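Presented below, as structure tokens, is a lone chain in the form predicted alone.
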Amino acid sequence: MQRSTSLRPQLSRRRFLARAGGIGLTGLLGASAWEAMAATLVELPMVNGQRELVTDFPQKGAMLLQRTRPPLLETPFEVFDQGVFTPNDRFYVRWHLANIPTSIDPATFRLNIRGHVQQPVALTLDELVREFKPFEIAAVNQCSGNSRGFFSPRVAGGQWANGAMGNALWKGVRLKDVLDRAGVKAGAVQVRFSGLDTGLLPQTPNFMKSLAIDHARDGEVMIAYAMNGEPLPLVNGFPLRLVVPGWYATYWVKMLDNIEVLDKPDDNFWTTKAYLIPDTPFANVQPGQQGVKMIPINRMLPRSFFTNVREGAVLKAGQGTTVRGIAFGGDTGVAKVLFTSDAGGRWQEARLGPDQGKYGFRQWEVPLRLSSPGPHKLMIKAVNTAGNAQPDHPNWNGAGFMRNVIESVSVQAS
């Protein structure tokens, strides 16, 4: 398959610790950064879609600016055509609280494990790297509100296009192994996580997320200290980030420094009031619909995208080309990707690129020859290994969560 990459970077323990020592010493949001914001404008294909393309965030290349504080940075979509692993310097950024440390000293940092455990533990970065078996997994990190800017009627929140996602090879330690170090007591029901970010006002609820104890100990949930072979960028959660494969990014707590084992259900704001979805297929309701049961957002849904063909592209009639893109299965692997060039009249199976793991992106490609001049509607949909497919019609909910409708682009053959 064209442009497929197999990224298997190796980061030794010694190399990680050496590089980690040099991270976080640059200001995250210094005044000069705001004064020097790039003036390049990009028009995203949605209502009020004009965005600045900025280059002045530390450890970041050109990113689409959604908001400055707390920072929301979107990955320009052409990045996803370069391979299945999203480069660290182009990986999207989403924070909930505005007070984010601008420097972290790896030598004094501690990860605290407490609560319903045999004994509280405070681990240094050195201990995490040297004393625990390393673990790697490729997994997509996707904001719950990715693609919110396409919701109609519009809803409040960050108006993302499709670039609030990224795929990385995460390296760190299994959460299970860290919990075992502290010794989980009988009767534990959940594990709660929080990081170093805080709110501007004292009454702002600390950002905390929880997982059921069995999920937390499933051997896939992990504490990452590296992505794509390098320490985490500061704005992506350095020095540690929770990785919850197959679940939306709200659970992937950044700058993780506190793990609390609970013996009763978590009742904090971010669990009981925020990030709730309708308990319906695709979290779909009608605008204004009342009396719908709400539950915490959880597993991701399958998605697929075009990466080398854009809306309004002009193709030569009768001339062959290759259409390609990426897909992921959500909470499981991709079984197949289906493509049509006649608005859904006839579907064909695309060829899949190498499988880097069931939670990651897979590239797909299909040969295309448009025989007749005029408009054509290209469509793509993913089907995961559980048999779930992207729906024909977009979902809607008041939070703008979990969009995964079949993607389409209209092109012109000439």
The other form holds:
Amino acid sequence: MQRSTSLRPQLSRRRFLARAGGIGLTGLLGASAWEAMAATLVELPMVNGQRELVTDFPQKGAMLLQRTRPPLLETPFEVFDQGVFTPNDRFYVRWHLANIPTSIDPATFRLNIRGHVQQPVALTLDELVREFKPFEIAAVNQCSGNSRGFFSPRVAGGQWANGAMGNALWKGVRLKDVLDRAGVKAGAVQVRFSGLDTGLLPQTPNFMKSLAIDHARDGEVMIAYAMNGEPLPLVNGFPLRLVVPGWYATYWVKMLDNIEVLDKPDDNFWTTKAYLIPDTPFANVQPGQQGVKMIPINRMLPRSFFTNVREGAVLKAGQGTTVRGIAFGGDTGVAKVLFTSDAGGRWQEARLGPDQGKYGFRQWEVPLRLSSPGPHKLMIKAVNTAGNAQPDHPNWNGAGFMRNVIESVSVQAS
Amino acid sequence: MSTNLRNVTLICAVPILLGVALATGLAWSGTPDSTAAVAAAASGPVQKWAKVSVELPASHAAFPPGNGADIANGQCLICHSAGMVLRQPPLTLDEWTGEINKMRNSFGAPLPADQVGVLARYLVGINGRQQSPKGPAAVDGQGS
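Please give the other form, namely the form predicted together with its partner chain, since only the form predicted alone has been shown so far.
After this comes the whole thing, all chains and molecules, with the earlier chain placed first.
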């Protein structure tokens, strides 16, 4: 694919030039003002959108800091222009609970399968690798709240731009095969997953998520021990992470060490009270709307993005260039990606890059020549193989989940 | 399968796999679903497991001074760093109150009920906005 240097992403970035003492920031940052002086700041296009680009998280490159503890790290968007697989050291990070083990010894680590099974099993990592058939799948991991910072009206939560997502080639074993080793008993209804992280307070509910037994045994849900050919970075879930292709990342439990087969529906906090969405198309409601049935978040929606042109970019009128980006179908593959350069007047089909698996990112590109000088609105829309398209208007809900509106950028031709 | 046949299969499989790899790597608008092919090709060297020890950076950020800053520093920082609060959009008094009560009721923050109002007013002071005249808060107060 041809690379166009004229459209390299322009980060709104400036060196932070506070002088020794950092007077204006000491109140806000306290002791870290000194460290912040060397930091690169990035303005995300939202109110209160200033973020530090940090490099001090282990096994990670430069990431946008949403929260230090427990870590919330966003992938800078220009990373998505580099290819469909997101490098491990730039893959976003999202933890709920701050007690995260910082040392994992594979010699003593065990994956426990228990509950409504014939015989409980505790597997070592070597047993997982040696005794089960390996399985590999490309899949997008996207935070339920990706793009929450663009909700209008704004809602509380992690204030992500569009970088709380990533695509990796996950390698490991099928969950089904591991469940079969323990022997699921008749009457099983759900499987519950938890990892090594815990809350700071004993009364904080442990992070646990559940899937229906048939979903857990569908042959696609898997336990990954490698990500893009390497062990997972610790903050992405080393040594094992649940992979639930097509579903939001809340189910992709990190540092997975506990699999519990349930013979009655899970009633834990994280399943019944958190991560609920309105049971409406696109989980969309009006602000303040009452009496809506709420259900657990589940399948992802289609999305597409520009990766080599940004809001406010200036293009040469009359000169040809290539606009490109990425798309994914959500819970199924991408059927087509549609592009318009006249605010939706006329849509044309973008050329799609190689298919690396229906749950992964797919690159798209279109040749573009803006003949008339002045403002132009470029828009991009993915349609998945189930026929579902991104909506014209932003979906909204109070938790800030599942944003998937058509993306647009306004550019200037001169 | 005889040894000969196995050899033949191997010899044939290599160019076929190469062909598949080339086709996938070069052909734009490829087949719509290659998940099965990817899964079938899963193999590679056995994973070597090494012990992993890392250090997570600490946050030294504190809340800006004001009436209620001591409560924020004493309570909010038990479970998360201050940046989470400071990077929120400006919220109304009702919305901040909702967030505080979520932390108390869902996550067990040991904040006495009679300090909720002081903390909420403090948060509005450092990162707030006027109550919308149009009624209910936009935030639904989930634990996520």
